[in-house]
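Below, in structure tokens: the form predicted alone, a single chain.
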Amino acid sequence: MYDPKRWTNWCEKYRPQRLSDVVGNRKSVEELKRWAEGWREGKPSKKGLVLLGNPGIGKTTSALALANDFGWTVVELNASDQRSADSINRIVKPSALNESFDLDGNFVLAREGKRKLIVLDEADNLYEGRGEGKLGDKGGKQAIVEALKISQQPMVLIANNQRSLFKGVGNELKKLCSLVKFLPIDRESQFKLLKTVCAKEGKRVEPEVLWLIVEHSSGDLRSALNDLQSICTGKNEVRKTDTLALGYRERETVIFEGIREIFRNPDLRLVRKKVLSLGEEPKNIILWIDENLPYEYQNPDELSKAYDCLAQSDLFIGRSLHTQQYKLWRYAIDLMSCGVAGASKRPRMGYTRYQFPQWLIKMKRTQRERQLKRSIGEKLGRLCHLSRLSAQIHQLPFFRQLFKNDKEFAQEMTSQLNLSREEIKLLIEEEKEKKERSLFDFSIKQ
């Protein structure tokens, strides 16, 4: 029987406690091993390591993971403590100048190899000046750069968007520091781990759910074992009709309500009042506006001045992306909503049948596809020294035939550049259609 007082989270239950144990981006884990060697002897290539990338990949567990592997004790910060100088000169600037106490409590000295790891999550979420009164982060971007400066511990730094964590005074990090990024985990490695821990629990889960779980979560490990515990609780076999319990979001269902008022509502306060209440960034919104448009106005003026609205609202989001100056949502989010309600003013009857971006679903079914071609890009980049972009416009074509076509060339490079099952597969399978292919190579520069 379930008892609440027992629960314990999964993810926590089942954090690797070793790097061998961590699932996924083998390659990140073994650049982080490689820093922390050369603490250990006393030779560091830099002071500071960034592991960059999504939420719930193992960033935070590898950097914990390493401590132990290394008997380094761990002086942690994360969003829910207050990161403003102050703080940061209080706790991490003397735990990165003193010696370290073992996990017994004894004083070991840095020279014997003993150190802490100070770790510092969601470091992109630090401010510089502005601050949020007592509880704000004011000035801890740059208290982190002058501890770095100092430091006689290893530090590292964990992060989500490369752009926030390296501008204004962020850019003194880039020499301060090694960046190592970690990518979403695959499907089969989250599946092989669901399906342990499933047998551990002694719990009884369809394979049908267990994907479920693994295509919802989107590379997100935590994710997936959260949803796993949650419709775990309190049963013993979990069927696929128990997933309805996981909760998601009806997403489609809220966005065609918030588009068909802009088709359709005539008041423009209460258009943008809809928009604004979708929680979802313009970026997206205007994807679904731009899909379902032709199918309410078939007026050809209307439709030119509601789709020379929408490329004015795509401009102020390009220009929010490029400078992060996110107060140029505002004109965008009115162009995309009143600007395409009052391109037309005729009254609208009926029922339109409202669809889902093709763009969306197109992207989503050759994600990892483009995952795997960059990542063999940055490879052969290396190799040819070339940037990623060009490696893969314009070497990958032709790599790609060689290596279909020579087994000795194939045999090498798979060895030369460490390509994994994945990687050889892409590259040797039969190419997709030109017409489908050529929609998504503009894709690669993203």
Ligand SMILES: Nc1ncnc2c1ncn2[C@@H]1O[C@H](COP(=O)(O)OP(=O)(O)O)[C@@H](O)[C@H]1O
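Positions refer to the first chain, counted from 1. Heads up, when I say rigid core I mean the largest set of C-alphas that superpose within 1.5 Å between the two forms. Keep in mind that what you see is a predicted model, and the values were worked out from it rather than measured. Compared with the form predicted in complex with the named molecule:
Put the two forms on the same core and the Cα of P266 is off by 2 Å or more between these two forms. With the core held fixed, the Cα of F316 is displaced between these two forms by 2 Å or more. For I424, a C-alpha deviation of 2 angstroms or more is recorded between these two forms after rigid-core alignment.
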The other form holds:
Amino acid sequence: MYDPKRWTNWCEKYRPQRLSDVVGNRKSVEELKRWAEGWREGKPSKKGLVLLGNPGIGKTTSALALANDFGWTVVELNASDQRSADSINRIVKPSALNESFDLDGNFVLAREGKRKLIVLDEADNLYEGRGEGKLGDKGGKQAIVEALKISQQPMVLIANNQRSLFKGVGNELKKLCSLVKFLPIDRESQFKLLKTVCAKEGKRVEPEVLWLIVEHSSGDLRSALNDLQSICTGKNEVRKTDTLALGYRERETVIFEGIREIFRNPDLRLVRKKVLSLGEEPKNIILWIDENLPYEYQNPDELSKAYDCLAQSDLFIGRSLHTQQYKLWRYAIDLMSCGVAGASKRPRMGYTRYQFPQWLIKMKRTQRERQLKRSIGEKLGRLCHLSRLSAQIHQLPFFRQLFKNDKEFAQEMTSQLNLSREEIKLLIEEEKEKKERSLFDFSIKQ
Ligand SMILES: Nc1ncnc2c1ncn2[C@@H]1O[C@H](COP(=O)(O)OP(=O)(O)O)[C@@H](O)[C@H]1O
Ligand SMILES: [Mg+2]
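Just the form predicted alone so far, so send over the form predicted in complex with the named molecule.
Zooming out: every chain and molecule, the one shown earlier first.
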């Protein structure tokens, strides 16, 4: 039973136990099932199955869930120090033939009519070494091929990299195994899963935060769940600003590095990856590119093409914010990264000093002022039965006039709205500033 007081990794806690709960890759899961049914009927199409795909997309999970669905015992080999020819001969071969001992020395019984599923995880790493000796990987590879040839039990090999798995002696594996490819998990399914986990854990997490995690994960559910858990630790509510804690945000130098990649790297795939790895929201990244584009692209044609892409990217960002369809981010990111990079064909040399976006500087400078306006708007809204925004737009200018010209009104409102010193100062100072501005404008017109 799960003990709530004990820390549990969410990946393990929410690892699907049955194939029907595995997210995505339906076709691959069906192939897995068909292969296992072949074994159950005693005439498997191939002895082994190779599950191939990126990390964190459900390969190990599916292998274990398959065994669970079919009531099979699992013999699992996944620590790299147990990959030698010696351990394969000692553990895998006897398992492949009949009853055996597992890695912990427990007796594993192939119960009547039931099979054992031999799972060799990270099988491509297994073959990557150079050793030739008794503990060498070459021996390990050969041992696997031999084990498969004699096996009377189903065997699953799991790998990220097809080439290193099949190279050399591994070529024989092609004949002995069927290949099942797993694809990265699509964004919507990831989002749905993260949302379900949040609900089960009683965490309120803003959807933008979940989308940011999904975008950053590149289809890797393990990393998405780990990010989610790390950001939720110690909190019941997570807002956008908390994504700073994920460590994939901000830091000027990191962003500068990212935009340098856009302007200078000819490999568009890498450019896109780099921009995604910034973990910044697209609406922020675009500001950095916008600010620095003219420092890099001086040819008017290139500049115009690049700004065209930025404008289109901005449209997608706007639409995603209005409709809450954060999957539109991917188009925004493609346009601002690959679109801008593709606008110039010339390699760029030399050093360019990038600038912090002026717009952000201005927003930062006026941050306190905007906060105060919001808080006055809120108080005023409550009094006038208006939303904060309507109060700010429709009531504040009028209110300010009265506040300035009518001392009694100002006193009464100060106490009724419980205005702070700073709020009062803002109301009055803004007026002063405006006065100055209008006088200045007047003198210019003269
Ligand atoms: N397709 C999936 N469906 C549901 N959860 C998944 C899926 N893929 C990964 N996960 C989550 O990520 C964790 C790691 O997945 P795993 O199957 O070990 O990945 P790998 O493909 O690297 O073997 C699982 O424990 C589970 O919580
Ligand atoms: Mg795995």
